[in-house]
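In the form predicted on its own, a lone chain appears below as structure tokens.
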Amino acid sequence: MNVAPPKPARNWPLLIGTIAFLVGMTWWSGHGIGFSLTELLCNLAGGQRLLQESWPPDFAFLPRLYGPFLETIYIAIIGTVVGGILAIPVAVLAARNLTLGRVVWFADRNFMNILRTLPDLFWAMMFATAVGFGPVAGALALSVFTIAVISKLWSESLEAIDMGMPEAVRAAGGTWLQMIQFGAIPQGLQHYVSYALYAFELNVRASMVLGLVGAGGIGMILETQRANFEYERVTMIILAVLVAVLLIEQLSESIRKRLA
């Protein structure tokens, strides 16, 4: 007869202390931003009115979304492909076990930190100022965003590879580039494809937001309809993007499972 092991005693002082700390920090943060539950409850009527104006969606507006949404997909594809390619050397040089030296590793890591620190919206505004409003600015912004995402994730995967093969390539007289090409990248290729698909999912969502600052795509038409108080059309755009994102996620997840 198997006897279940006794459950460990719950550490009530630690649990209560943790909850009290989180509640205290939340209250302190809310006070810092001027949050008022009374004002929130008083503004619920305005929110209810907005919901009533947003429903039902304007389905007659759906055909006009084809062009802008296709532009959004174009922006996401270009950003993923260009950024994904440029992320390869950045990730390799950021991996401790593959980099060319501590100075190179330090400089590359800080470069990655800068890319991750500045949000994609900032890059969109910068490129919109540099090259003009439109999809080109959005594609450039998402390329930078993709470099930041893939290089961070893939560099950590490369640090976990088996160094037997790269060391064998070097022992056979191979150069550093040959070691990377034949010893490291083949081991990390599966993870790279997975991260690239994940970045594409993020880029489809991000391209919608980038359009709000004039970087092309369906976000621009969303901002136009919002500014004109056409909330039924705004709802239609959100629903269309939601369906598209869910389909892309399912396709991406299916591909990742086949690669696993």
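Residue numbers count along the first chain shown, from 1. Under this definition, the rigid core comprises the largest set of C-alpha atoms superposing within 1.5 Å between the forms. Here the structure is a predicted model, which is why all the values come from computation and not from measurement. First, how it differs from the form predicted in complex with its partner chain.
Core-aligned CA deviation for residue 66 between these two forms: less than 2 Å.
In the core-superposed comparison between these two forms, the C-alpha atom of residue 247 has shifted by less than 2 angstroms.
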Second form
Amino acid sequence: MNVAPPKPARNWPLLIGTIAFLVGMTWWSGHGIGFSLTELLCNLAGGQRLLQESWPPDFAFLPRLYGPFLETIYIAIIGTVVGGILAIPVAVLAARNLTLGRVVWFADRNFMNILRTLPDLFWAMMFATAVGFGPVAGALALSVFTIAVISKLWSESLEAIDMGMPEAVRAAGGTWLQMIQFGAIPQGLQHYVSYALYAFELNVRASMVLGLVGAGGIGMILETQRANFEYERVTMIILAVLVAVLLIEQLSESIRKRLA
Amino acid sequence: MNENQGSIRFTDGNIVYPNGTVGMKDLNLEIRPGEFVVIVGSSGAGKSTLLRAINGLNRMTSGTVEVDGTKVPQKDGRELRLLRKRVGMIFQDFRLVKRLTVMSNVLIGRLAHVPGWRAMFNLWPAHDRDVAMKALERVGITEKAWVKASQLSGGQQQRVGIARALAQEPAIILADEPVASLDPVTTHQIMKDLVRINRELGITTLVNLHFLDLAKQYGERIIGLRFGELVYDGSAANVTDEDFRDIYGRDFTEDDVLDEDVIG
Ligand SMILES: Nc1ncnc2c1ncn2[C@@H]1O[C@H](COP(=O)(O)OP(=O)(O)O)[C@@H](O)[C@H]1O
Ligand SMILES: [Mg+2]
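Alt. form predicted in complex with its partner chain, vs. the form predicted on its own above:
Okay, now the whole complex, with that chain kicking things off.
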């Protein structure tokens, strides 16, 4: 028979200590960045004025968003496709059960980690120095970002596949590449598509942020209008972006659900 | 089909797994081209270890295994692939790509026969499609060629597994407990298929079984393994219950036979 163990006593010192630590850390960090509650309250009036100027959204501006918006989507698509293709070998070589020896595995893992550690803005800057600010640099940055996202997730799915089929391919005299193509990838395909769609969602958002630093598209328009104090247009842009991102996420999610 | 008809020879073969388990012990064994050999032994006796040594899926710790007088290469590479091309394998769990058609699965048996780029882009030569279709014909499921493998029954899936092996146009077929996941009726059908194919094409066939009555009914030659050692080698016609008792090291239970009324 199962006897329930006695309920452990609450560890009060630990609880109080944790709370004290969190409060202390927050105060210290806030102090560090010059955050002051009084100042914030004084500025609320300014915030209110800004809000008033931003309303109502300037719907007449909406048609002019069409072109930049497409550009944003193009950047996201190119990033997803290029990155999605390059992520395939990176993921396969990072999967312990499929890789080509310890050295390759180790190198690929580290490569993957470096890609993942550096933020997309860093890559945008790197490519901007190489090819100049603009959509191309944005698409390249998102390609790198996509490799990082997909390869990390997918290499983990690949490590969980049933190795029976890959072995059957090898037993039939197949090469390593054929073992991957015919034995492993069919099992990981659903996950791959799902991760690629997820990467696309992230890329649409990232593509807007990259626009703020000059990669073109909707983010760039937003930055221009903000700099010109056209706050009603800014509101319009933010609304449009909100709707578009929600739509894309819904679409992508419904496809992914259907795949699962 | 092959001038070399698929002879196998183990010489002082030993396999010790990295964790120290002995999978094969001092094995000396010769199998002639075209033989139908059933390998029996209780679970863990080393049946799979023996089969998988023949196509190099398991490496020898010492001793050699030869196919048609050529040593089975002990490292990955072209030589080993060329050997595997001539050795078809059939698995207990079928090992099909469920989401692909039967035809795509059988064509995997042609991978070693066509240029890599053709297989990669699914541009199979007419000849190879033909061989695959003939293989399906041989196991009687041509009408399923364009059906997804996931839609087939267990027995049909194993037939696809056999067809994939046949598509290799092999000199040897290794079947590792091919009927262990099937019901009794299907089991007999698959065993009959294997025997018939062996007779028709003269492909050397090694079948691992753990059912004694099946071994006796379908085997020509029976090999008994115990703790990785060869403890019986003789014709199926002469094998006695006493021999089986020696191989298994214990009396039979219902688990050792497929049709229970066979136990005397
Ligand atoms: N990869 C492996 N690593 C370690 N031990 C193994 C491995 N494969 C098989 N063995 C062991 O080797 C022995 C023989 O196994 P196996 O050839 O699979 O037997 P059988 O097919 O007759 O059931 C068993 O004791 C098994 O546990
Ligand atoms: Mg086994």
